[in-house]
Each structure stands twice: as C-alpha cells, then as structure tokens.
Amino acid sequence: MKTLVVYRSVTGFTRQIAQWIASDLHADVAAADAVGPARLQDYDCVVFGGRLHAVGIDGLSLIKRNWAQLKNKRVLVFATGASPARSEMLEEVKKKNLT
C-alpha cells in the first residue's frame, strides 16, 4: 500500500511525529502545504496530522477539501497538543473536525 504522511506543524513537534510514522510505515511525508489534490491521487493511504488547537486540528481543511477523491482511500488523522484526553474532550473534537 502506497502511503502519504501529510502534516501541518507549527512548532516542528507535529513534523517531528509525522516523520516517526512515516519512517515506521515506509511511507513518502510532505507538509501540508506542498501537498495537492493530484498528489493526493498518488496515494492508497494518506495519514495527515496536526495540532489541536481549541479542539480543532490546523490543516485538516486539506482533507475535508479533497473528500471526494479520498473517500475510497483510507485516510487517518491524528493530532497533536497538550489537550487532557478526557472522553467529552475527545468527543467534541471528532465533532468538530470529523464530520
């Protein structure tokens, strides 16, 4: 399976991250930014992280932009932040960011 890591990092923690994963899974990594729907195409998998920051994930716009041609993908996402992982915290952010 042909997979993208793609990351929106502020701080370098989150390019830092996606960069683990990217090297566990064998995986091609980009940031965000130089990323577009035809790369997107390229792609069986695309794993995108970035900061939570008042429950919402910066970048993520990337994702939901694109949906029509990465429905039939998988597509992960993770984010990263210094949020205490209560379940109520975690469930306003998939409402917030994975509808």
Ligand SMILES: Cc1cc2nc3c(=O)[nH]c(=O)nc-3n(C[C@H](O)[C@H](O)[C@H](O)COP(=O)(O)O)c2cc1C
Contents of the next structure:
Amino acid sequence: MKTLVVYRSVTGFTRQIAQWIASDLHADVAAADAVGPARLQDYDCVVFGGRLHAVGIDGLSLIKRNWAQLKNKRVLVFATGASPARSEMLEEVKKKNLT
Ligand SMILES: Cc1cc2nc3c(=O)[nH]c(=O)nc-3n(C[C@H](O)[C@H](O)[C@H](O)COP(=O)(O)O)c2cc1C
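Okay, that one was the form predicted alone. Can I see the form predicted together with this ligand too?
Below: every chain and molecule of the assembly, starting with the one above.
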C-alpha cells in the first residue's frame, strides 16, 4: 500500500511524529503546504497529522476539501497537543473535527 504521511506543524512536534510514522511505514512524508490534490491522488493511504489549536486539528482542511477524492482511500488522522489524553478531551476533539 502506497502511503503518504502529511502534517501541519508550527513548532516541530507534529513533524517529528509524522517522520517517525513514515519511517515505520516506509511511507513518503510531506508538509501539508506542499501537498495538493494531484499528489494525494498518487496514494492508497493518507495519514494526516496536525497540532491541536483551540480543540481544532490545524490543517485538517486539507483532508476535508479533498474528501471527494480521498473517500475511497484509507485515511487516518492524528493530532498532537498539550492537553492530558482524558477520554472526555478526546471525545471533544473528535466531535469538533470529525463527522
Ligand atoms: C495558541 C495555541 C493553542 C493550543 N490549543 C491546544 C488545544 O486546544 N489542545 C491541546 O491539547 N493543545 C493545544 N495547544 C498545544 C499544541 O497543540 C502542541 O504544543 C502541539 O504539539 C504543537 O505542535 P507543533 O509543534 O507541531 O506545532 C495549543 C498551542 C497553542 C500555541
């Protein structure tokens, strides 16, 4: 399965984790700003990572605005943040960001 790990990172934590995931999966890795619809088309699986920002997943709009072409692929999303990973916090993040 051809996989792209794409991330939005401001201070580097999400980028580091994206690079670790890509290394384990033998996947390509790229910053979200450098990825457009044509590049997403090349992959069977897209892993997106962004930092939490006021409970929103920064950069997730890349996935949402390209959903028509991604919906038949495998898509995974992760987020980094400073909040403790309590279940109510995780539910709030899911509710705010995912349908
Ligand atoms: C303005 C601002 C808002 C943030 N909001 C959240 C938040 O709502 N939840 C959370 O867990 N972390 C929050 N954080 C922490 C960042 O998500 C965290 O430091 C993240 O790992 C940074 O990722 P980056 O190094 O890839 O930019 C916030 C940080 C900043 C600066």
